[in-house]
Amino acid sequence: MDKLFAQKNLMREDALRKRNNLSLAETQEFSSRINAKLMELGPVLKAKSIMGFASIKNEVDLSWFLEKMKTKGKTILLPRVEENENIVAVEFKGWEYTASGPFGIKEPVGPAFPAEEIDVILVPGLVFDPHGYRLGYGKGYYDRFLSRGKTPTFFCGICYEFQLVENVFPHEGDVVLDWIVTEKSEILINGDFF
């Protein structure tokens, strides 16, 4: 078990190192490609409510996509970390209505949005595999949140191509994604949404 834990941490560290070494130009270019792919993704286009995330430390920047979807009349949501170490979705009404959360991430202010009413959740992470599993920072925030959502909610992993590995060695409680988008590829895990 300790060996597996160490292996997962090495994968996280490798992905973080590569992500931190991206230039601003690379981050912008790769994010732009991912945003464009999301604009053509069927479940996203059909959705009434989409939960994204505010990026930190060279993560994929979804701000252009989120703003565009907002102008199309979709309800846009962002995560907020609560005192009980769970996340909730809160409607994004503009960057001026956000505050810095416990990890320095911009979080919306306002009431929690019902998880069962979210159509699409764009999921960040450090490492992803082609079976739809991911490694985050190890706190389990997203897995707990995703397990509370409705069925079917479309879970779409968002990452750079270098964050893909053969196997993240999931454990019980890890939630499977339906699709993964990178700047170079898209991976279908669950075809039920198409």
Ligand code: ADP
The other form holds:
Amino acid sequence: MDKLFAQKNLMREDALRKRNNLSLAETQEFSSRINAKLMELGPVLKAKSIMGFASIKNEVDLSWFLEKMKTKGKTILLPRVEENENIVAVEFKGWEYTASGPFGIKEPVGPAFPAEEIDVILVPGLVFDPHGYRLGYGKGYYDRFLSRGKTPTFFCGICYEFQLVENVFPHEGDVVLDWIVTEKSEILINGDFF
Ligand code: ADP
Ligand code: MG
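Write the structure block of the form predicted together with the named molecule for the protein whose form predicted alone appears above.
Next comes the full complex, this chain leading.
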């Protein structure tokens, strides 16, 4: 195992440990602040379609925001992991139309939505840096999904403040985000969407 790989895994483990230690009250408070910030974000207001994620294990809970956006008539999408280990975006029509996926994450049923037609993608992750790079769970799901074309899609990283580090030591396949939101701060990486 090379040194960089080990270092990245330490960062992942550290973030996971801190996240696991959050109380229910903390995850709710932080999530609610993040949901509120997303409601006012320019690219979100303009978006016709928004891809979020269904949270597990103390991840930021976006359900309030996603449901609110749905009632405003926006197309809401959630990721689904396919047999070939790739992510597709599928329309979220309500929690009753979801099934538990490979990691116990709720995934919508139905056809895949064209990735190039998504206006905003909210990207989960374990660790983020101020240059817009992130570490996921180490399987590259989002890198593969997002690198299929940087059409004018706004990539917004979602995490808690303690998941920010100075440098995640990105590699070539890592996709750059345009914006990162935590309960405490917002990081602008690419201003083209405002
Ligand atoms: P994560 O982003 O989940 O933290 P990594 O960035 O380390 O994980 O990627 C894990 C693996 O996923 C890589 O070793 C590589 O095999 C694959 N991968 C990452 N980015 C891409 C990409 N853009 N295209 C294809 N495969 C990729
Ligand atoms: Mg990566």
